[in-house]
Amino acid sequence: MKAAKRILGVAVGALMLGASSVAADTIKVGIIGPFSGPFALQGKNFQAGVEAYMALNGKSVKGHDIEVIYRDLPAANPAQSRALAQELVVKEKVQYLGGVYFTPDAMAITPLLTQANTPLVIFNAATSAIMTQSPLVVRTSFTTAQTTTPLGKIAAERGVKKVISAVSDYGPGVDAEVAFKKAFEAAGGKVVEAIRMPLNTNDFSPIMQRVRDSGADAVFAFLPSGPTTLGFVKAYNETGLKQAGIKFFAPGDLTQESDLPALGDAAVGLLTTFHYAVSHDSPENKRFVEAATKAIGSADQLSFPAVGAYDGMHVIYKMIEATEGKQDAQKAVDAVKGLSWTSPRGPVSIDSETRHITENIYLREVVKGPDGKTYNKEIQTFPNQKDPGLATQ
């Protein structure tokens, strides 16, 4: 195993030396994401965002054709994510890496970047600490601390005094738990109990019983978007917590648009904070939604990972412009520090120090539209939010 790692290291190093001063006619971008398995819809959204960006902005940059190569990582698997990144760099000779849905996978890739002379643009993985692992990482999604912090103040303003938190027991879940507690208790509230659930939890009835027994006025929850979030929200409704008046607060992962048809009317009234809603009212978002819907095949499947991928491709295109097709990871990353643009989600920028995206966070309420379908309606804006989690790293 050690010998194999040394061979891979030599190969990556040789690639770096051979490509650093030569401009490529075709520039390859490697995207890692869940394109099969239980989280396949999130990977499908990655691809829709990439294809939408290229449809609207072209498939070449300054005369260099862009080729996107996808690699499937169905669930969190750090060893496999590292192997896929190595394969993309060594065998496929990509100059840029992108995607990555889960935090542990991003953490496994970061040690490769410097030797590979390859930037990583994260489309989703949402733990604050990822950005401290390599100077060659840029993120265009969000962090759970960033999307969660406004909720603490919102809960207190709505008369909630006691909250029980329930989060998935991994990096983003812990970040969300800590951020909510800090903001809520600063506003005068009290978190009476904190539950951390194994990532593979799918029976939430015992959790709902603990929520009921806690005497809390509300539950704060975070789980990674996918089958688990749908199951959690269904359990909240079906076990009578909503009817009992126990309020529900969560980041927008738990009411992603692709889950709303399955949740039905039971989702109406749920409050979440997030960086993006498909319903966001702007010309940029209308263009994006039209192009991304065409790419994904159904408007009902479109969700937030698509906008992370769309903006990720914008950053990669700007990197390619700055390096004129040459492989120079540090120059590429330096070129996008401080970059600002109008995203489908609203005004955004890349923080010069953290390389993480600064963006608006929106309070949304699930409402029923004139067509009878439910959607996330933005009702309050928290402008220009940085990642508060990075301040504590």
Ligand code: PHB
The other form holds:
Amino acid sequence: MKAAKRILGVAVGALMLGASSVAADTIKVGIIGPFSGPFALQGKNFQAGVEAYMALNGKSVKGHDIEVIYRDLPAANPAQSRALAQELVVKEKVQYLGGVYFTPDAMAITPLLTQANTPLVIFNAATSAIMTQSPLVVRTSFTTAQTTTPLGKIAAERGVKKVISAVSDYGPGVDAEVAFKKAFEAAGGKVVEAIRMPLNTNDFSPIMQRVRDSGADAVFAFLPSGPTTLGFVKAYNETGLKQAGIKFFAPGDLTQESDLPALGDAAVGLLTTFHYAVSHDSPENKRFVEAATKAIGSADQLSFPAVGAYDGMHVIYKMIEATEGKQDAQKAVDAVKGLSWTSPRGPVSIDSETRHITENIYLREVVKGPDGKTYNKEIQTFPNQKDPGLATQ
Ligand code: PHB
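Can you swap the form predicted on its own for the form predicted together with the named molecule?
Following is the full complex, with the preceding chain placed first.
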């Protein structure tokens, strides 16, 4: 308890005093995400995924009502992330934490979990190493190593010999750079230059100049989805690299569906690998897209964070079922190890060792549909991919 006091501060006392005032039949789930600012659409997708899940599966589990409490974290900010998680645990008395868009924010929460007796179900943050920080983390999104590894082989198979990589200089970018290089060079290619861009870079024309000057046949890129990815792909299209025949390979963060209208016809032909496309053809996805569209208000705004959130709620519901509503974080996490189900993205399971999701990774091409709108079309499947990330470090 002493250690708990040190970590959670004076508010632990309030937690203990307040515990009996929590209605036994309401279980609170705290969701942290970017609900305002430049990444607000990503947070909106978290909320749409949560609401879609509750609309389709009910708002109670075994007689326990579920109450979701949202907290806004507009940009990567570890100190604020930790403070919000503490506030949710101590003041709001949530039994589960979920959400978290950016890696540094997830890293800042993991040290609190054991003392707080609270699992964290990550809906997005995609650096492999997060899972090693606490036994109470489960993840329903993807890692950049997982989405990127098949791409190295694909690029080589398509005749690409030399690649320049350009990634955001933080966890998921570094993981993507390492995983792509490993897979591409194993298939006979060569990464001739590796650029790491500061996370706040928004003028990409100097990067495009370096791509052109490198003599590479293709660029591989990762940036976190949002205004940054839109800016990067626009710069690739507008600085003439595409016309010059320099190919483009990236994980699907760079062609998220909500960015496609703004990218227009210039996006047609872009190849990406990812765990989810809004166009995925299955009855589960049809149901999901319908419910999530209703929640978010417009089909054009739907993107991958919604499916991470939807499946994250599935995991949380299973945890609540297994613990009969009692707060027992380890029992809750143990209960979902090895859990498998059919997600809107396809068949998935929680790896019992890493607690990260095993899933298909799809190669997709941006194509124009009969309605004139562009979308990510799945053209090849790499089934049952675990996270290869920790092995590539
Ligand atoms: C992350 O910070 O882990 C992150 C954010 C957005 C993405 C992928 C990874 O699209």
